[in-house]
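In structure tokens, the next block holds one chain alone, the form predicted on its own.
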Amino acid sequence: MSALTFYTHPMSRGRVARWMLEETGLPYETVLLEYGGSMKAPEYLAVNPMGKVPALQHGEAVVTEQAAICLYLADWVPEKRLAPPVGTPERGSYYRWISFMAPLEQLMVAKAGGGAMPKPEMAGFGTEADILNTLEAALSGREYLVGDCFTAADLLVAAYVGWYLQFKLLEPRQAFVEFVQRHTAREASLRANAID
């Protein structure tokens, strides 16, 4: 396997990607970047023209965006079962919950902005109640979102929900709090946090 190079800043969304890297057990090199400095330097813009982190370079492949990094890494270590096998019903749910973080983030950014919420027919998330009730139903009474083991979907949902609970943008429903506590107590999560 080609070397993995992980571009990040310890106070960024790169913390989620680091958690995923730690779950895989794959060796990787970390390149720390600074906001407004090395993150916008020509050398890094050649890796990620957006000039933001995280980014993962694997040989000639460059992967940016949290969900893409998690999907990419999970497929490299099938023995870790971080993704359900292709062709199973669980694979569809896995994609669904990883993708569900996009409308959740749209809602949270809209709330953080403090302005008027977009009309439900214009918002990718519908209404706040739609998002929160759907997420609560998915997390209630189950240990994992998909199947019988921890996957990248659990990682992303726990990370995002935890982040928004921390900043009080998401109401602390019991199912949310318990899901985050359970999964962020994993050894790989604790290792990633210690590194960052």
Ligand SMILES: N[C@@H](CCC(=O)N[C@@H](CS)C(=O)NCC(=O)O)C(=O)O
Contents of the next structure:
Amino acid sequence: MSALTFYTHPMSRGRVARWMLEETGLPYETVLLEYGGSMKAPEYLAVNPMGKVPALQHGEAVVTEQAAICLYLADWVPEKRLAPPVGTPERGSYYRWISFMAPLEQLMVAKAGGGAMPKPEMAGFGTEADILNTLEAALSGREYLVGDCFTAADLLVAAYVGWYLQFKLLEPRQAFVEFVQRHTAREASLRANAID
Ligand SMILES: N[C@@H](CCC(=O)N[C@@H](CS)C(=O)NCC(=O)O)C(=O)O
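Provide the structure of the form predicted in complex with the named molecule, given the form predicted on its own shown above.
Below is the whole assembly, all chains and molecules, this chain first.
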């Protein structure tokens, strides 16, 4: 397997990618970048023209976006069962809940901006009630989002929900708090936080 290079900043969404890297057990090299400095330098813009972290370089592959990094890494370690098998209903749910973090993030950013909310028919998140109720139903009464073991979907959702609870943008519903507490107590999560 080619070497993995992880570009990040310890106070960034790179925390999520680091947790995923620690779950895989794969060796990787970290490159720490500074906001506004090395993150916008030509060397790094050649890796990610957005000048944002996280990014992962793996041989000729460059993967940006937290969700994509989680999906990509899970497939490299099938023995860890971080992704349900292809062709199963669980695989569909896995993609679904990972992708569901995009509209959640749109809502959270819209709330943080404090401006008028877009029309529900236009906004990918619909209304705040729609998205929170849907997420609450998905997280309630089960240990894992998909199937009977921890997957990258649990990781990403726990990380996003934890992040937005911390920023007080997300209502602290019991199902959200319990889900975050359960999964962020994993060894790989604690290890990743300690490194960052
Ligand atoms: N859609 C990207 C967002 C990445 C992002 O916005 N990262 C922030 C840090 S949390 C960043 O690099 N900001 C630096 C900048 O925009 O200059 C992802 O999911 O990874």
